[in-house]
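In structure tokens, the next block holds one chain alone, the form predicted on its own.
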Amino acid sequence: MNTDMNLAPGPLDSRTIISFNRVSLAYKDQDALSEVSFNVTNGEFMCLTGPSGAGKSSILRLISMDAFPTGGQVRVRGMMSSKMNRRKIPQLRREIGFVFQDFRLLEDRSVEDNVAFAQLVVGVPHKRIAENVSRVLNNVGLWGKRHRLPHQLSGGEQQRVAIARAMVNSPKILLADEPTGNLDPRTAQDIINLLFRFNDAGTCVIFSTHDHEIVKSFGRRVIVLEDGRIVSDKQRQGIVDRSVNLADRMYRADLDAAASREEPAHA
């Protein structure tokens, strides 16, 4: 275990956004966290990485209160999960964008009504959402297929909606969950550097991925979860490369490897 991280939460300041205090979730066949306690600032970008079942999926749906905890207490935004009125988590969620590995769009409808639907259901006015559309759909670069539906466009631009979508009501929190596991290295790469662009906007983004080039790559501050605890908590020093070429990174070995093998040509 890492003795440089830190399982006590600590005292809340006006900058915490999200914080676990000695955080269990149990269901009915298994305990998929344990004593899980750390505290986000606005406007961070961490990184939660682990192997599949280790409890990142867990913490993003606590931090929803898509789920409370069997023990210990979750604030998300002021609202604790012991005391919270479910009335309000409409209200909570409003204020976090969700992004997700299998993106979750409607098919049935174009880019831009995929992205107006996010304001239509928190009842913004007609004339509001276009202009919100608009911002949104030129910051994720298109605007230009914004007639398209989404069997017209390739995984990375129907993530790229999905980012839009999360984005247009402007939320405090972003959650992605694995928002690069269906995409290759170059796409990916692309979708981590826009989740920046969101971050150095502001809103605090939580990246949930089992990656490890990802989380080398482009993570500031990790946590590193095993069987529903934190082993790891670490916040990398300096400034974060975003020039680093992911694609390079993952299939290097795969090429040296492959190189190794090949015999020397004879004269």
Second form
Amino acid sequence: MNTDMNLAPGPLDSRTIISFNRVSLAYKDQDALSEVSFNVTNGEFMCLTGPSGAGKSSILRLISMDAFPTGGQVRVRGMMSSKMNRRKIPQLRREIGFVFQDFRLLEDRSVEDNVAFAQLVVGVPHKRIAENVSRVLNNVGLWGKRHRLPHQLSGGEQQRVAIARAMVNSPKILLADEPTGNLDPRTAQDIINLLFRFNDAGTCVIFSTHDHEIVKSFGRRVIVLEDGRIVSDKQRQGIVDRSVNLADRMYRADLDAAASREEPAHA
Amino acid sequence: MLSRSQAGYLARESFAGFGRRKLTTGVTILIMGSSLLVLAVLTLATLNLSNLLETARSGIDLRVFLEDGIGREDAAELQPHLVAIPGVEQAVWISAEDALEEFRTTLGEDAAVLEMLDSNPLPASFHLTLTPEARNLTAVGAIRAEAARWPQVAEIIYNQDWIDVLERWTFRFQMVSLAVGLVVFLAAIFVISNTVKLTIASSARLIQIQKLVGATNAFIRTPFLCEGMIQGLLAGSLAMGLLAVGFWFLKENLEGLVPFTPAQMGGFVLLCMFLGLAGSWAAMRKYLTLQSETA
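To complete the pair, please output the form predicted together with its partner chain; the form predicted on its own was given just before.
To see the whole picture, the full complex is given below, headed by that same chain.
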């Protein structure tokens, strides 16, 4: 366990966009999170990591107020979980973009319609929808495939559609729950680079993964979770940065893993 | 307030379920239309029975026969007391001579038999007509009791006992209709609710994404509620259509029966739309509750 971890939330200032203060969450009798505290500042890129069941997805659900803490307080863009009027949740969600491992696209609608859908349901006028969809599809490099259906795209392309849909409403926060989980290393690198680009443009990105290779490539803040507790919250500096070819590192890690699995058989 | 793009989306989505599940929706409308036809037939039968009863009741009157020897003056003294009885609209004096004349008219060609009589055997009487509220068994009983108190009164005849029987049967029929109607009503809500649940289940991803991107619950619900209402509208129209066709085929056998007025038909279809709405609401409410429980 890391001993120099910083578990106390920093002071709330005008740049704090998300704040967890001694937050606990239990599903029925099972604890998902125990007294978790951290702050996220506007425009930050943060990675949540840890094994499956460590509490990464629970933190993302709490941020989107899809779940409410059983103890402590979550504050997102000034809205406090304990005082949250449920009718205001849709307003909060319009400032948050979501990306998931399984893409969650509408299979019967084209790329363009999938992205436009996010604007349609919040009442953006048609003309502006067309402009925004064109802008964001160009950003993710899929304008040329806008008329295709999701099943006519590769996994990486489908994830880029999901990112375009998450970004079309210009959210302040982008939550990415294992967005590279279903992708090969090279495509995963592309997706992470895309997230970096949106972060460079000012969107706060919170990215969850259990893949150590991806975490190692981060020159950013990484929170490590285990059994619903934060065991490390550090700014990673100088280990690697995103100029390092993540795909190569992941490819090599895959080979090593395969080799170590095969070794006993040869022995 | 909805934007134009939202309104267009909701309108499209309200009909989308019909396109995606033609067979299920068709069967639902057929089942619901048949159930509602039963409801419509029962309603129509009840209405006709009520009409019949009302017509019969409007003919309810009482004949207050007076003692022999009561002359016009005594009768004139009694008249205001009879009119004062609650429920009595009018008390028309019928002298013994008028009664005989009336009887003569009734007998027609056989009236010659009256010539054999030495004197007029018919007593003088008052013909009481009743207010609409008093045209029922209870009120008639009270009026009879009240009128009988006067010494000039010899006998009171209420010669429409068959109305009592009709009234009892109408009441029984109305109760049975109400019970069957209630069952059909609940069954229709249940059928629509289940169809909308299918739509909801097949739209689970759509709903999930709508929630993620910040659609309000009201916005998410609207197309499903509209779908239920449209199903109700179609099923109600089907029931009314089948009823009209039935009337047309059986019009010779059903002479005298009163069909629904256009306003009643419109009201029935509106009721069916409400049923559809209620069914969808029940399905949606359960679904959204489930969502928040798992959230």
